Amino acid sequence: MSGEYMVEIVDLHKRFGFHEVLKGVNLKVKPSEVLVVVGPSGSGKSTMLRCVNGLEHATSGHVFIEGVDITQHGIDINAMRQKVGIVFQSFNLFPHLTVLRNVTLAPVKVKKMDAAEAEEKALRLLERVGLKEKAEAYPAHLSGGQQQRVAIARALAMDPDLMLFDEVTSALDPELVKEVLDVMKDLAREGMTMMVVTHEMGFAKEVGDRLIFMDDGVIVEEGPPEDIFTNPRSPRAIDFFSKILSHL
């Protein structure tokens, strides 16, 4: 597969017993892209994230990073991990491991770096999520915004290539949703490659370079934010954001 590209999907298909949540999907995003992926709950976007990342095997298709195929037999799916940062809405935080620890844990662990070294890089990371003197206090002590921007700084630790974000702000308060929604927005400026999935419309408009819509297992529609907005084509996805933006 082409090189030009960070993520390349190949008719992905993911089956779970007799459900079939993926029905063909294919997909190519750029470097420094930021696609947004929208649609029903159980139309197959966090399942898609999932084959991205490896947390899920195909049941029939292609997933390329860089040019690798992750779905081929004997692939080091490990080192390919440390290539995909992924957050979730459920920050998964270790609660017996300071803030500071989370976000070195996997670099010391992983990767073989230098504690000092790693104390150092994650102090940088907590300080670019604001929360640099939050270093010692243990998740149960922060708010969920807080705790969502020390997941993102975790996953910045293994200096990923390709971030994914699964409905990360879904679980948090109204007043919480933009600290961390600006966390992302500065990755953005940044370069960063992105997949988010989002009901964030606002975000989706202001940073999505691309937007696709998902239903049933397929990318439906694919496009500039702002076209799909103001012109879906097809009636599940008029439908959709009919009952999605009208509140915008």
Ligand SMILES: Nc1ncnc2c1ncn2[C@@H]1O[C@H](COP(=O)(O)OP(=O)(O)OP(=O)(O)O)[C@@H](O)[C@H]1O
Given for the second form:
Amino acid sequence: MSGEYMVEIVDLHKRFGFHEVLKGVNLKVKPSEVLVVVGPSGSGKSTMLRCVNGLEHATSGHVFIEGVDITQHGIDINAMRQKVGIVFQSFNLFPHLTVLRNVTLAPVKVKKMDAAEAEEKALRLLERVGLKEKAEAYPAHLSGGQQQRVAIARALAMDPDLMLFDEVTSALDPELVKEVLDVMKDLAREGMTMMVVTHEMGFAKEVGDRLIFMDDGVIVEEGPPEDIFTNPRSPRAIDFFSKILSHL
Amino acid sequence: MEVMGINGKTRIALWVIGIVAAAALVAFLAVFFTRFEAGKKFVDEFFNWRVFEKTMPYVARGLWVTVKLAVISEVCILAAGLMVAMVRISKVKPFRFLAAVYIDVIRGMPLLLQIFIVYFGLAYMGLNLSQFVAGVIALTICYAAYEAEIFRAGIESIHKGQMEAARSLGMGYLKAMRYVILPQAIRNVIPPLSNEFIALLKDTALVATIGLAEVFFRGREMMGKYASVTPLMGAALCYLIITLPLMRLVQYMTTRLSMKD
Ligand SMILES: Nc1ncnc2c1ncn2[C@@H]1O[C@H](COP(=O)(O)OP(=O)(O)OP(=O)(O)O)[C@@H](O)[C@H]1O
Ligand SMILES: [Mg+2]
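Could you drop in the structure for the form predicted in complex with this ligand? We only have the form predicted on its own so far.
Whole complex next, starting from this chain.
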């Protein structure tokens, strides 16, 4: 496999017990591409994303990150994960650590970065997500939108080449969604490769280079976001978009 | 503040009734213990000041042994308990099974029996341990099983998203445990572990049965020598001096910790 693609997923299957959740996913993501992933609940979006950073083990098939197959045995998964940042719907900040320590923990403990250097870097990242003044606060004292921005800064602190976002605004109050999406838009503009599971169609249209529609464990449609919104072909996609777009 | 719909007047009435009842009880006991033959005999047996004065210094010196035994054991228990808990939740099935068997077998046996098995068992093998060391080993083996379960519950109470977030940042399992999971889990287990420590302090008395001269042992020795129950009451006092403040401290810590949430 060449390193031409940031991510290459080949015939990926994932089963939980007898329940086959991914039924042969094939996907390529180029560097600097922003891929939007949509689909009904239970279609396997999260599972696919989690296979990309090894949180789930593929039942069969391959996932290449920068040309390296992370499904093979003996791979240094911790090293691979440093290249792949992930942001979760439920933030998952470390509640016992300050915002600053949340961001510096992995660089210091994993990359063995010097503490002062890590702090300086963390403060730069916090500034970038607009939360420098909250550096000494604990996560419990932040709003959902602020927590999610810290989570993004925490992932960026490892200098990932790829960022995964799994419905990162779904748990937020509507008025807090924008501040998180704005940070993600900035990231996209700066050329970060991103795989974004979201229901935010406005975001998909504005920054998505490509959109895939998943249903029942496979990719059903794929193309520029605008095209798929306005002109979905499969019945399942037509049904899905008519429901979602009527809510906007 | 209204408690369960009790209004001011009723509350005052309840207080009055309570105080009167308590006063009546005190008066009754005072009369019983000073005026009646059975009462006087009871006081003479259990609270004989003369015997108390003579035996207390000797009994109280056992407190040092008791506390040393409890503290040294507790350090070993915490380390062993945490280790057993980690094995108990590990991904390796045979290890997990062994840890589960250990925990259940130990918790299914009397501590007294375990103390005997360690002390006399090892003696048969030619390993002559001091009573103190045998006590530390037996208490550790026993209490580590209980505290492993407490640690496990504490670790499992941490949302799995925490482990996933840590691993996603490139931390290995042990690093994620050490820097993310355990610091949160330990906060949750401080109150139950403190209660275990209080239980341990009292259970050290069982080590007297293999001849360790701690508080209970000395109390019993003096009971025989003076033919009086009073030294045992002195021993009881020794335990209470330590356990009562500890219990208050645990109560205080528990409310403080839950307030922070
Ligand atoms: N660890 C697991 N064990 C068993 N089943 C699982 C597990 N994780 C996910 N599933 C199942 O896999 C299916 C797909 O889940 P997944 O979370 O990938 O869907 P999704 O597309 O992200 O849905 P949503 O929009 O609700 O987040 C669901 O039916 C879910 O119940
Ligand atoms: Mg999902």
